[in-house]
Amino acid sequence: MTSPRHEFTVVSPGRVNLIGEHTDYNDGFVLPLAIDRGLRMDVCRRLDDRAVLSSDRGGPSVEIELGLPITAGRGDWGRYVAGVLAGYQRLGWAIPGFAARITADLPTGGGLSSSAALEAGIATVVETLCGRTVDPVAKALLCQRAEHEFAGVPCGIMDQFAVTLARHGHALFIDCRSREVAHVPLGTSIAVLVIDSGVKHALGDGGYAARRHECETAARLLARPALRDVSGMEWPSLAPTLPEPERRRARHVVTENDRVHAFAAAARAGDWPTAGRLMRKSHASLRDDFEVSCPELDRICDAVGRIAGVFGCRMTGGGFGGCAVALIDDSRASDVEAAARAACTTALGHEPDLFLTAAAAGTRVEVNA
């Protein structure tokens, strides 16, 4: 039984990663930002011990019994919700019954962290209902654990940190080993264009886990705790000691970590042409060394990268499909958007979903009057 209207709304953004792909689970560095698209969860309390959630994406509602220990095993999208609720149960929290209606303007399977947005949003719902919070870093880690244990995706910390800790107008520089973060101002002279390739990725299908295993193997063969511990200066002497494909996987991670630092420095200086060149190099590395791009993403990056007013374009997210992200001159944003739509339609053979966005705040609550 529910109350007649929702009591509060949780807004949980998606994210794009400007640079630093597949470095997070190698203890490396990343530079994502939250975007102004994501999920909205209209929430009201129930008078029983059940969580009931519906989505505008269709399908049956998700129902979870809150009065019993929640365990893994679901096969639907409710597994992400269940994982978060189980995390708060482990903390000893008594979660009251609630209903949530979820609406989204984020492409599912587009590599924009719809799963992390759902996890962080549900965590915020629980905290609002219970009138208490956990430390934001602990909250992000709880959401990451939910994805590991309940969805079977061995993701790093980037997505959950970005969705939880982001600040309006800033990218989030994350040291994935120390978990220290720094907010990097982006100013008002640039905008971000996101282009959906239309190829739906699924990180749980094995490709992501295979890349992670290859990186772990490379680090072990190099006798390093993680690939983060290999510097760009020493890489040329170490590279010949690795077999393939571990050599190429490691080369991507080592060079990508250097690119993240260089990009953050360029952003702080407002040197967007340099930042754009680093994005192009990142995409080439993801395509050739890490092999997580796809023909559609390659065609998008090539077509958009040729447009006046575009500093750089690269795939974003785990890969195997999903979206590309372009850093563009804000004063030419409308013209770039129109030119990108035409160029990508020609390159792909169909008109893609694309949108302009800016750096948004992380997950937050709107209380209804």
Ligand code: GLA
The other form holds:
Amino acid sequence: MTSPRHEFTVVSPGRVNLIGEHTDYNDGFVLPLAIDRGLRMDVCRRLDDRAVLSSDRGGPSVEIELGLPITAGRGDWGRYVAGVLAGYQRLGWAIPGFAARITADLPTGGGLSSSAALEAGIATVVETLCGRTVDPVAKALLCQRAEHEFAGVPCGIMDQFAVTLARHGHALFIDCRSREVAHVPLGTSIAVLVIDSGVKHALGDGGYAARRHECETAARLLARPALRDVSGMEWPSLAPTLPEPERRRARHVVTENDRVHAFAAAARAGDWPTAGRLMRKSHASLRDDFEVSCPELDRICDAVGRIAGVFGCRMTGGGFGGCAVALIDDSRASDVEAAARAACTTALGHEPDLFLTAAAAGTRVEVNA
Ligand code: GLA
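Moving on from the form predicted on its own, please list the structure of the form predicted in complex with alpha-D-galactopyranose (GLA).
And the full complex, kicking off with our chain again.
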């Protein structure tokens, strides 16, 4: 049924978040970047009405009937695929049959948004096959809805926006309420190091939804639409009115929003020592107030943060495991990488997976000649 050679390839990156953690679903601010690792999808058309997808990670292939309304997906990653296809069906698009072979160089469950990369990749496959596109913001929201409704993960908009809208060499500042974005140039003097704690996280496990619920409770108790509407200036007078743990959760969000603005200003000024200090404070706040770090991430951030040439290191993503991100001096990148490998091996008792990366473009198509 499939032609022997694929017709086009979709490249869909993972992301790391530099700062602004657990702020997106509080209508706040975030500053992620897409990385030069992610998923590749080699696609060819089929003559029937089926989507057939396989992954180099093994497991059974995913088969979806496109001629019928898609209401649910099977298997771990099949749910994300089904959710995106259903989103385009809802728009009234007739999706032609296709086969996709997916290869990945991104740790799954490592907090680098392998799921958003999959969703945005499938969305781009559909748009390429149909020869038309939706607005990129609508595309990111369609992917987020797929994750909510088909995978049961109540995520914010950061990952899908980062993966869809990122630009090479830039971080993406997102106002998660207005959905306005700004591309913040990172220059060439810094590099990004990602360190996998090896602790697998799953956002569907309940901790993420619990934090989201606590933040909503805090906003309700403060009679604000969202924690975004509490400023750092007024926080000291409002804090005593909240019970625990809502007080600590809210303190993280309020202070983290301020840190995102301060980080973006420092990045624009090339003031990396200040940006690094803000990352350290962000990690401490996630560890102590938001309680989404884990001992392995704390040890990594502590060990890597001491290495000369590292401006700052923090956990990145939803937490409860996953990866840490370090902002480092590009001219010392290979020395820092070697030192970080040694320091983390001592701190963890095993050699971690770590890699240098750079700010990459969002999901894109490569047409084969
Ligand atoms: C996950 C979610 C995002 C965001 C982060 C925490 O990655 O998918 O929407 O909430 O956690 O900042």
